[in-house]
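Take a look at this single chain, the form predicted alone, given in structure tokens.
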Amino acid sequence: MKSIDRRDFMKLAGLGGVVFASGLGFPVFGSKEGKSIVQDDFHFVQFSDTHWGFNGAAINPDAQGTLKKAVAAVNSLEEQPDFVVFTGDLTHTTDDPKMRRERLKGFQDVVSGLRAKTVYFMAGEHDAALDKGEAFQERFGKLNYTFDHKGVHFIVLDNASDPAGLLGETQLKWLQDNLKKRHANAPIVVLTHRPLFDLYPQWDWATRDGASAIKALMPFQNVTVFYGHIHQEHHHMTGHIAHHAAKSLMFPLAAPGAVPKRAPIAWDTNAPYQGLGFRDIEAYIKKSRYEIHELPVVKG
């Protein structure tokens, strides 16, 4: 595939001007040779809920192809993202520990084709709830961790390896200790699988002790949360903290409470890949905001 610039990529993907601006409200400064400098803007890509290993032609007859198409689309960018993040449910659940490991490897084999030099992974309940993240950690490392990029502090939280959908006291203490080292105006991005707020607990769209995490984050003025799990775009505010859910790359789900039972939406042959997608996130540091571009899977 010929390389394309990011503006052409938005046109190819049929973006149609769908942009959500999340205010950060901060100028970000670093230091070089003792001088203060404004950090550069950057962009990253969020994939979520790829469910590698899912099989169901009525739901997605291209189950082996959608992730590969998304990888190819990102690889076609002339300006590559600074990094790519996967916010959980990398694989589809299985009771067989051997199969779970095979699916994690199969997923990794596909995404190893990304041109982006840096890729971050986190577990979803499909990857980790049945073995408390054992297989995931063997292949991808820690379930919760932090990293910093161009003045922004990223915190990866694990609310998936506990079958009860908990962060747990140990992780909450870890979060609190980490935040003690941050200034009140520090730019913070939280990456997690389940929503931290009670979106729709009846469908497991919540984190049982998520309120404790939000309480710990609330004193910080520039916090944004990106998550997955609900297989659809969704935006929510808890006070000044913005929460943004990403679409799935395997199958969409109905809006919370829109149907009696949570279940995948059937494939529409008249609108293939409808409801599937990923996102490109622009961090405009000098303008103090994020812009989120929702991108569909393009039929190849």
Given for the second form:
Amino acid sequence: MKSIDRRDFMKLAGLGGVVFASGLGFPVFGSKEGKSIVQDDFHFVQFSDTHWGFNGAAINPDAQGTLKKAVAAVNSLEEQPDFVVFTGDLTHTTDDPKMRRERLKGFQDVVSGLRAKTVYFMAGEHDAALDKGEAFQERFGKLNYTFDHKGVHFIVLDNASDPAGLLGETQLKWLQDNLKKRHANAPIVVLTHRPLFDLYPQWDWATRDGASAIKALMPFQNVTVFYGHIHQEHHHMTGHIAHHAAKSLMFPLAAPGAVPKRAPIAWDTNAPYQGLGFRDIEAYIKKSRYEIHELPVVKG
Amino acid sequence: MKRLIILTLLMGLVFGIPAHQTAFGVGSTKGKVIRLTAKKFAYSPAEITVKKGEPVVLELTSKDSKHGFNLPDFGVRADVKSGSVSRVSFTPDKVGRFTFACDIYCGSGHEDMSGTLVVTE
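Switch from the form predicted alone, shown above, to the form predicted together with its partner chain and output its structure.
Expanding to the full complex; the earlier chain stays at the top.
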């Protein structure tokens, strides 16, 4: 993919949208082994909390169509993303294991329409907490894994398949072992479902042992976390580590603590799809920064 | 400490549960005892009123699957299991309305499973 600057990117995106810049400042790249790594700029799309199978006309009367519209919106980008990530709650929860599998398949059928053919999936508690990720793994593979793209090391953490929302000792050890191979200046992106920090534990918006993951990441100078779960855009810093929550593609939730009880925000017929969306993340490697473009489901 | 161990063993005998299933939180185990039951997807009672500065002991049980009880404003949490009683104790040091919630995913109504602790002067 050719390098594109911000002005070109906005033109290519063609949808407008809010831009959030996240400085990374990574002058050095790569692993400790000193391998030569490609450093081209690139962009990728984050979808989150698609809740396929949700049914509630007052909340989203287009529950069957919203994800399809978002897929079409991404497909309409002139410059296709290098890849798409789904940060959990692909499906809406069900106690029925058969229906869970049907929903996962239905979700996959829809997103298979993406023009971008490299897609990474993460589980949310709605997908995985009631069977410890069994159905998810049958269809999408591992719950935690890594991949590398043009000099950026991506780490997928699973904080959803344990009903207690824990990463667990085994995964934390795996994370620590993986990080041992990284240079202190290597650009690292963590993808996960729940916030790793205590955003609002009163609404279960936290990962109980997330502080251990942040502690393991803290020695690395260029770490950014993208996550979902809270159904709204949110930006937070733990020290030098930036955490960016994405909107949902089914229903928005109120800001943390803004209402007495956590609940979906009702559909506004005057502003359909308000509060829903996805984001395009531009990694300007040579300029040492990310730009996050919040994009709507449909053009306003 | 000896008295505490004896008390724990007696509780186990009274409630028919092993002593190791009794969880104690930070602070004294003496105080106003409040029993709280969890079941999908609510706590009973859903609202508890206590007084600032007075020690509280919560006795938590589940009527169905495993739940959590998390009261982050006071650093109090416990697993809530069927067939056993979890006890957490604390002394509220501020007044107001504070949310407690289930933090163990328990099904389609998990997000609705919360309650309120009211602390008065």
